[in-house]
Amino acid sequence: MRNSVLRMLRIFLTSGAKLAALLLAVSVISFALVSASPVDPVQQYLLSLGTAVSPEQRAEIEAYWGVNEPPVQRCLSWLAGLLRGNLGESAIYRRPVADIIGERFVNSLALMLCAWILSAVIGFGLGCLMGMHRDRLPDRVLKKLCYLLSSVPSFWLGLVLLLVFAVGLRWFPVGFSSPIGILSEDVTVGERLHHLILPAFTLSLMSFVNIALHTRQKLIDVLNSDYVLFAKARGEGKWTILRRHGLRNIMLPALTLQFASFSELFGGSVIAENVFSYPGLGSAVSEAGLSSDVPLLLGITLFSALFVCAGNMIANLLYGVMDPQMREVGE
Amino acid sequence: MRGMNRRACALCWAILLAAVLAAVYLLGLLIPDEAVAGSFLHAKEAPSLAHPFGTDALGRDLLMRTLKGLSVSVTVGIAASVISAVIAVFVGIAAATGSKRLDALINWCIDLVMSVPHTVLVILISFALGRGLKGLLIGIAATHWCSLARLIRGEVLQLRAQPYVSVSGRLGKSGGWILLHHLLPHLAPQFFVGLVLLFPHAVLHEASVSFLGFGLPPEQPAIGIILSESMRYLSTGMWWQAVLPGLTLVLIVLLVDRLGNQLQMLLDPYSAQE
């Protein structure tokens, strides 16, 4: 018992150190990339103001932003601010970046969580179905569908769903996270969910293929094993075998894979949020990039890296700690 | 296709694919700019015989724009996947044959690239390089080499453990000679399969990044641009601008994916008998 606690602690410490190093590298590299940009952030900021600015005012803004200092010094002062939780101020929203990220992340989290659960359920269910009926009709049809879906550009899928369900059938609204013209306090949970369904469904369609094919393969491996042969000889039915031998063996790898897919989830949400004009982090990052809002762009990049790393860490822990087979190997 | 074995089948697919890609590329070059010029008399027309894909809000023929756009997409896709496959081979070999430190460093770099979502990273790189074709190409090439590099590293490690490689070393052959004569020939299939399978990813990422507005400039007829324009007219029922260009892109991607899988099955000895 004590051993395993120590081991957990060691895993936490080493992965924490790795995470810190990785995040530091991400922030330095993204800062370098942004500083290399030929787009002049001050110019963009002044354009977004929409009013004429005298050269003196411009110089003042430049001094305030520290544009004329050497890049290394700017990077260091940005990193120092980062450690104190100060991500800078967004140029397009005129508010602290941390606030915007917090606010947008709540929206994104709702979307990603729904899509994540949906894709896990769909993917796992279809994977089991395909594995059970290997090389028969359901398997062949579903496999074709999976390959087809992985060749479809995600934003196009979103557009088609939008055309069919929002424009054609009018089941769902065309965009945004709440009805237009209603104060944000008055929006009900039902309305929010109604706006969430289509983007979440699109996002889950993008990501369930991986998990379905993985589950299928794992289940086929399990069904080919000796212990399943023995179970069959004992007279266990198909579904009993799936419940007793299949699910236990394929659940954990599937869950691990699902946690490791946070990167695709976040990337997909950038696309889905733009298609459905959903006000989350994904639409904020493309807005920030398009209007050269450097602090916001950097902030969201860093945040997305943190998000992905968190997912990977959970996957590692699940893999190494919860799986009895891996645990034995570790000890 | 009945009566042909798998090798012949794959060869047919390869020829078909090469022909289609070449045709798309040439069509994109040959279609004159007048063909995609707008005319307000024919704006927002549904698909008909004169305009099989319909026309957009400025009266430009969408079939011509789609073909021109596909040509750009295919070029970007091929260039980006070749660059990232070459990077992957170099990095993979360096990781597997270099010192332990180098290996750790390269693995860490791969973790680093993988830790930022691809879409965000491409946006960042494209922003750094001032958008446009160059930023897009470098962004996609710089983000897609990771998994292939890992695959090649594993392959090289496995090869180096083979007796014939160590015998070759004992016989006094230099590292470079072994690399050239023993390792690279084995890596060629991996390289080509990886290259072909990278292409769909590269094309899809190109389209989605252009869709977000970070790729090609809006006057260029790229698929992503056409689709992002179509967003504005979706609610008025202009389905053809969204559906048809996307569908052609899907067809191209499916074709390439098919070829990649065939190649993989043929070249991988474990699945060649399936």
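The term rigid core refers to the most C-alpha atoms you can superpose between the two forms while keeping them within 1.5 Å. For clarity, every value in this text was computed on a predicted model and none was experimentally measured. Residue numbers count along the first chain shown, from 1. Compared with the form predicted on its own:
- Once both forms are fitted on their rigid core, the CA atom of Q57 lies 2 Å or more apart between these two forms.
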Contents of the next structure:
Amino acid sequence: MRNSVLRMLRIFLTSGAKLAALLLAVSVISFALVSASPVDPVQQYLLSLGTAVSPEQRAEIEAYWGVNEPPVQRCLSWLAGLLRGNLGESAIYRRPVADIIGERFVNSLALMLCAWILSAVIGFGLGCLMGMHRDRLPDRVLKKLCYLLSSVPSFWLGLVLLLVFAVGLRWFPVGFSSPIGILSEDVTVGERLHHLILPAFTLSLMSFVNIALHTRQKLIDVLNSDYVLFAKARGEGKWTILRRHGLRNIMLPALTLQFASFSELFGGSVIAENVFSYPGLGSAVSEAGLSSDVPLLLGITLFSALFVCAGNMIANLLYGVMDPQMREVGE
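Now show me the form predicted on its own; what you just gave was the form predicted together with its partner chain.
What follows is just the one chain, with no partners and no other molecules.
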């Protein structure tokens, strides 16, 4: 018992140190890239206001933002505020960045979680179906469909689904996370899910292909193994073999890919949220990039890195739960 507690403590400390070093590197590199941008954030801010300002007012804005300070000093000031939990104030929203991320993350988390579950179910199910019908009609058709979806631009796929299901058939709303003209507290769960289905399904189609094709190949390798041939010789059916021998051997690789797709889902959410006008972190980072809102852009970048790292850490913990051999190696 004591050894297990010490081992878990060692894992958490090691993972925490690696996470802190990674976040520091992401912070410095992101700040350097934003600082090297040729876009003048003050000019973009003034253009968003749509009003002319005097040179004195512009100088006050530059002094308030510290844009005339050396980049190293600005980076150290930003990192010092970051250690105090202060991500700065958004230029376009004129609100603390932490508040904006907190509000938008709730919507993005709901979108990515639904898409993550859909991509896992669709990808794993289609991978098993293709592997069980190798080189037959279902396998050939589904494999070509996977190749087609992987080569189609994501924004084009989202626009097609929007035109067909929202504009043409009118099964789903055109965009947003809730009906227009209704207060947020008056929106029901059913209405939110109705607005969430189409963008979540679009986002899931962007990430299930790798899981499906990888699961197919792993299942084929399992079905060609000696112990499966022995099971066939004993008279076991193909679906019994899949349940007894296949699933436990292909579940872990599928889980690895699924948790590794966190970064892909976050990148895809930027496209999905912009296509469907969904108010999440993806649309916020697009607005921050177009308006040169440096504090908001850096805050979302840092938060997304933390989100992806947390997903990978959860995956590592689940590996030990699902695969006893990995626990023995760790001990």
